[in-house]
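Only one chain is given next, in structure tokens, and it is the form predicted alone.
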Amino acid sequence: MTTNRGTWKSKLGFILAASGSAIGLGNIVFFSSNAYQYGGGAFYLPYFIALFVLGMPLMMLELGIGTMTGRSFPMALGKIAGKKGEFVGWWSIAGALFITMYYITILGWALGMMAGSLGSLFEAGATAPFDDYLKPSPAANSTVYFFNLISGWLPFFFIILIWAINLLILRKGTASIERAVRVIVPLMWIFMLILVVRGITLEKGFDGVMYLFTPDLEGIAQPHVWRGAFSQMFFSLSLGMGIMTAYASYLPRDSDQANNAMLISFLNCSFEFIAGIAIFSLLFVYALNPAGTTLSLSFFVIPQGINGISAVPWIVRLFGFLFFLLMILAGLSSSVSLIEGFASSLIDKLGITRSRALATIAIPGITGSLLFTLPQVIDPSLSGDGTLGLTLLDITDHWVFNYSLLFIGFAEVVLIGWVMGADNLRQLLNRHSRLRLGPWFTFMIRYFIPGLLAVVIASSLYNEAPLYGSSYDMPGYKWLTVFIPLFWLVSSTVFALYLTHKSTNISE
């Protein structure tokens, strides 16, 4: 059986889709939160090193094997390295599905906060069913509003709506994706530039920018800073999730993927650069501390800063609405690509229609997203995450975000570097590239990147004890700290083994 995989109508459509995938929540809030937690400027140096020694070479690799094989990530690695390569690809897709589930949950919460911007988010009197929030807040309090939101059932509706929008954008493959990103990506840049202008024109706003770019040399020596930078680079550039290979497989085989990789990487990092300026200027103006999680930065800290932008209520509401709309638009461009990476893999492997592939993904995907927003209060003191859904999300994100992408990155460079041969890939890329890749590329893929990732993974695992989340005060639910990482590992392995050994139902 043959399948019509589709093609991009233009290079611009591909660049917008690929950069839109790379530009997402990781750029707006994950990057800013990681930068603050890891010491501002101390994070920037490892981050830029990661961009040049890790991000760009791996982007070239993933784009290159996509155009070379004309197939999605698992099938491309299968062509290169046989069953073991295909297994790595499917394991990557499994990790991407976990990320998609909780990513869309976060977008559902952002939709709830966006609606709240036009309602009671910036008004006093909020309460939530937690020990510290039982009494009405004397002033507008975004933290109380958020916890009240996630401890109710309304987010279920928002999450289903976000899933529906994703499936609508994906219904016709590259054609409908291209139409969507031509609107979404420019809007993201416009909204972010508005926030930048407002942030740096506020008193003390420039101090935040200076903090962001002033390095702390002591912080650079910490292993967790480097792990954070490398994980951020993988997530930010959509590496190790099958996305870039799937998108590149819809391009002609004579595409200049070295140039495309650099263009996508620079567009992504430029957006991250201006997003950091916007967020840090707001933080310093209002002396806010985002030293908690990325969620706290998105839903507590930044809205609190927006609340102080103006004494005019409608201006505050407008900026709040625009910020959460920006989050949703950026998130959609990424969630669409996450689902497309999975869908293209199923289509290539099983020869099924696009609508059937999307339905196959939607059933477990929507179920998982809804599990991550279960409103049951299991920690009223908020020593951890408060609700069952947020606890599930927090622990899953810790393991999948920090380790799945690094594991896959290590495996793919070993397969390409030692099984296919990094020199062979370099020659294929050079055949259609204006930028000639030298022997340094071979060295990076075969030796430097796998060695670097091995050190980062080993040091991170060494420092992992005690298990993440074990300090949370959640009687009756401590077992989740062991169950969640085990479930992720076992389910991903079973999933990958099943599809690796299932017969292919397409003709090459």
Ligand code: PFF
Given for the second form:
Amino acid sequence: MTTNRGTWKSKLGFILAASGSAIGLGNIVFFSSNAYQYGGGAFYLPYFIALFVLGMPLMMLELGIGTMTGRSFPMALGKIAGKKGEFVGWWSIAGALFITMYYITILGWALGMMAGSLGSLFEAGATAPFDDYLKPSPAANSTVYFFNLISGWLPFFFIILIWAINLLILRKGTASIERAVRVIVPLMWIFMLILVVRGITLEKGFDGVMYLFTPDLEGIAQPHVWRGAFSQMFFSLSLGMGIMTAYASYLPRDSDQANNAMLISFLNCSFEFIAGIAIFSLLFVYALNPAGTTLSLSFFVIPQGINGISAVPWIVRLFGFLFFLLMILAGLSSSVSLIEGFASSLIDKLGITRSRALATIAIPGITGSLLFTLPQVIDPSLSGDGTLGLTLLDITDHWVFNYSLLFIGFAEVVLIGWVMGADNLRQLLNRHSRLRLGPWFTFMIRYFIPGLLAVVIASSLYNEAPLYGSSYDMPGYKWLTVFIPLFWLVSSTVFALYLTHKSTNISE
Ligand code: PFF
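Could you give the coordinates for the form predicted together with 4-fluoro-L-phenylalanine (PFF), as opposed to the form predicted alone above?
Following is the full complex, with the preceding chain placed first.
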């Protein structure tokens, strides 16, 4: 049986979809929080180096194997490197499922905060969920509002709604994705530009921008700054999850992928750059500190900054609403791509219909997203994450964000560099490309990138003890810090072995 996989109607449709995948929560909140955590200006140099030595070559690779094979990631790697290739592909899809689950939870919370912007989020007197610890606040307090939200059941409804919108956008494959991104992607650029203009015209707003760009040479010498920049680059460009391969497999075989890779990376990093300016300028007005987790940035710190945008309450609400709407739109075009990467892999492997593939993903996916929002309070002192859902999310994000993408990146360059032959890929890309990739490309894929990733992964693992989250004050739940990474590793491996060895229902 062969399936009709679909194609993009236009190159613009593909660029919008791929850049929409890349531009997401990673650009708006994770980038700013990482940039701050790793020392503002100290982050820039590693970040730009990561873009050129890692991001762009890997984007070319992932796009190239998509058009070359006309298949999604596991099947494309399977064609190139046999069963071990396919195993790597399915392993990455398992990682993508974990990310999808918590990514959608965050979007559900953003929806709650967006609704709150019109309600009482920016008003004084919100009540604290943990009465003994946080007193009702006399001032508008987004932290209190957020904990109130996540320690109740309302987010279940928001999360189901976000899943439903994703499935709706995905129901007709490329045709319906293209229709959605034509609206979503331009809107998110417009909203972001509005925020930047408001941010830098605020008194002191410009100081934030200066902080973001002032280099700090001490920071550059620290290995964790480099690991942060590499993980950020992978996540931000949607690499290591098979997404770009799936999207490229819907393009004609003679597409210029070197050029596409540069265009998508450029669009993504410019958005990130602009978002950094907007957020740093907002924060500096109040001398707010975006350290702490990425989530605290989006849900407590930025709303506090928005409070300072104007003395007129409706303008504050409007900007709050706009910010969360922007997060949701940017996040949707990314979550859609995460689900599509999985769906197209199932369709390619099993020959099932699109609706069956989507249902197969939605059932565990929705369950996982709901687990990440379990409202039970397990850390009343709030030294960690407060609720069970948020703790699960934080620890899962630590492992999958920092390791899954880098592991897969490493495995794919080894497979392409050594099994397929990086020179073969280079020739293939050059055949349709205006830009000539020289022998440096082969060197990067075969030696430089695998070496670099191996060092980054090894040094991160070495620095891992004590296990992430074990310093949290959560009596009775410490076992989660061991259980979550084990669960991720074992379940991804079993899932990947099962699908790799399942027979294919499709003729090539
Ligand atoms: N690139 C998206 C972001 O920056 O938010 C997130 C993402 C989407 C990561 C798709 C990975 C992926 F495969």
